[in-house]
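Just the one chain here, the form predicted on its own, laid out as structure tokens.
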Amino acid sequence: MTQHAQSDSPVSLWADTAPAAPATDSLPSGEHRADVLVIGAGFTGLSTALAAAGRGADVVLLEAAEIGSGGSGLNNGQVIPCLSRADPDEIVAARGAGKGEALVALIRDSAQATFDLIRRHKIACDAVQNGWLQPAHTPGRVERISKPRFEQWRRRGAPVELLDQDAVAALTGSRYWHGGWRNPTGGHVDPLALARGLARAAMDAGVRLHTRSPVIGMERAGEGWLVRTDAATVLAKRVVIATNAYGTDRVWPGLDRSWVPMRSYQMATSPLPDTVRRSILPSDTAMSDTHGDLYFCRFDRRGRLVTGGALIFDRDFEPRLKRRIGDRMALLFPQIGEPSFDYVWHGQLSMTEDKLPHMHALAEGVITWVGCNGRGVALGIALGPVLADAALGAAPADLPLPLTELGRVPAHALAARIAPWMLALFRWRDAQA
């Protein structure tokens, strides 16, 4: 694996391509005051942050390390407007019609969301939006999956295109696939520019972010909370707990407990010959099918195939990889012979039982949300505005997520310990028809 040393961000192919993080400092030592405090400087946090400093609100922010270096600065850097497991018709059934249909809504416009915000905010972050597909890997997910998908985003008024095997091989360069289904308002970026990009945009609206300043603990002082850290405090009338898959229960306790931690590993080979590059994924689409054990990829802009894979045991995960997903893609792609991969790299996501992101309240002024369940790009950037809204007090009818109280994984431990083990369910189905 090439080693980096551009910043003190985790080992990635992002640490290596990204523009420069805008300058920060820790928060200084002493009292300080804010009608917002954000906790997490990942997508989230910076959309919360962003939204609430656009609405008036004087906001300080604090990361415990750099900006994007959680999960929003290591992922696969698709864009993608749908949930991983839970289809609309299966939201709306847990939800209700109200809070459902609205979070459908939510999740459909979230990558179009995502882009405007690019755009609007002038983020340098190889943002391509051409398209996310999902393409089905047999015939059975053609019938199970890919058409009634299609069907429900359709009928809520997703610009969705269902795609036969030769739609299919046209978009992929690869004849593997059965059919599959098509969003064009997604893509994908540079994650940690993107992370970047959006901490610079947050600090010109006036947010005063400081880096390497975690919370160690807070409390309730008068009518707000009191939050410190090492060194400081501040003293903050709304709170917004933005730190997703990488919460402490220094912060919170209880909040690690609500979700079950996944790692994800991502990899990227070395630059392609423009030969090959042109016959995989010719349209420059983001691409993620229908495998429990997902098969993902999406180029960036130096022609390096940006892909990755899942395993139940970490151990020697580097060399593992090369092989597992280097026979992969040669499958996928045979005329990218046996590839050769620069990086190597993993981050964090959280689970949740029913697949579905939670916003939790959890004390009078206090909020977070958990459950990116592997799509935390448009969707975490989606939900800043939202948490703004109810640190700034909208109404809970109002906002596209319930308030609820905070709960917990039932024997998380366990939970935690077993949840690698589900890939070798997924494996065993994927096999099926």
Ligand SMILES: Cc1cc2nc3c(=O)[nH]c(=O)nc-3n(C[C@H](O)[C@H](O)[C@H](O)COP(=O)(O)OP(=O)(O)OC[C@H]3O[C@@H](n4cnc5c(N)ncnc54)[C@H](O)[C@@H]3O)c2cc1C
Second form
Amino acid sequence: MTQHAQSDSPVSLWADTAPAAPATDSLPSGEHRADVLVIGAGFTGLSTALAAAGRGADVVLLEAAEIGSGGSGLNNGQVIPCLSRADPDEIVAARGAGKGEALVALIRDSAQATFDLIRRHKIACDAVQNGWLQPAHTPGRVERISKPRFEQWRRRGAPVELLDQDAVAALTGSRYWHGGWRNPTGGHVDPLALARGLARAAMDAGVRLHTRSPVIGMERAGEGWLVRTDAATVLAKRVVIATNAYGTDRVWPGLDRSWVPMRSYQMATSPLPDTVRRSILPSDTAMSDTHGDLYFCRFDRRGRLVTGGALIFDRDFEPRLKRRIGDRMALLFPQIGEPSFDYVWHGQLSMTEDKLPHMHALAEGVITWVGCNGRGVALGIALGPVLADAALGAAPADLPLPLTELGRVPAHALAARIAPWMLALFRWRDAQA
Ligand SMILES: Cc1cc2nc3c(=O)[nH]c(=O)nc-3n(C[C@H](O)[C@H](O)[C@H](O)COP(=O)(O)OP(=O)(O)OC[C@H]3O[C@@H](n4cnc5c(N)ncnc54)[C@H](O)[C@@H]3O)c2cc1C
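Return the structure block for the form predicted in complex with this ligand; the form predicted on its own was the one displayed.
Below, the chain from earlier opens the complete complex, with every other chain and molecule after it.
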């Protein structure tokens, strides 16, 4: 297993497939100024910086490690226009008609907005907009998940389709599932290539992006904030913290206790023979099913099946995952035989108690969001312009998410420790009809 240069994470498939990142340096020592300072060069930070620069702001973006070295460069690359658990009616029940429907609309349009952004900036990231599919693994899940989810999105104007077992078999190349639904605006990308392409677009728009520049604290200074790295300061009128599941107390006290971290493992097979490749997901859709212990996969451009899973214990994860997920893939797609995996890596997700994204006003002029709950590619990118608007003074009433105070997950340390055990519960539920 090859190790990542900056961390103890194993190297991802995307580190080998993405075009090189634009050249960046660390923030030079001394004092700097900006209208908007963005912290974190993942999808959220990059999209925020790009949008704020597009609205005429002078933007500095500081990244602790490299572009996309958080969740954005490590994920499965599925561009999914819905949340992992909360459906539109639930979002509206939790947030009220105004904010709830506004967030539902943002999520509904998020995949299309992502692919439009990729086309507008001509980002080379192997973007494939051939739809996102959620097949149902039991007849009960067709009734309880696929049908209501399809119906709720259809009512909100999403171009969704309800699929019977034959239609799902035609799209997946497997008769394992019992039906499902599909949103044709979804798809998949090489996520690290997308992050690097967004960085290039942001820099072309005038964003001063510095990598290897961890923020170690910030304090109020006059009308703005003085943000510190080891060797330099930036005096900024507004700050957007886009550190998500990689955020720590050092950036803002209590930030990392407003969500629970979860580790997700990703894997890529060796390139499959052409005949096998063409028999699995023949129209190159991205797929995540109704299991709580999620079954998901998509192809990369070389015909590698990119999948993964979760584990309760992380000891010896590589051989255990290869066995567990290899058996899973062979069950779903017997034509694959015994798959061999060339890559296994992992990344961290931020989970919130209510499974919803939250946007927080940490203090006057400092905002953040947390709670991707496993769906942050399209959502993080779609939230960029929202965070830019909020930073540049949009009225809270005009934003699709409420700007709330920072929450705290009760008994956070315990919640973080028991989070992986939720998987046991999910597996038990998955086995029910
Ligand atoms: C393994 C995995 C698979 C996933 N698969 C999917 C998927 O297929 N589809 C989907 O929609 N979502 C998926 N997700 C979720 C999605 O990847 C994330 O929600 C999304 O990438 C978050 O983007 P972000 O920009 O908000 O945060 P990140 O990409 O995590 O970026 C945060 C950045 O902040 C930086 N940072 C932290 N501290 C500091 C500091 N002090 N100073 C400066 N910078 C700092 C970090 O280095 C990091 O680069 C997956 C996540 C993981 C981990």
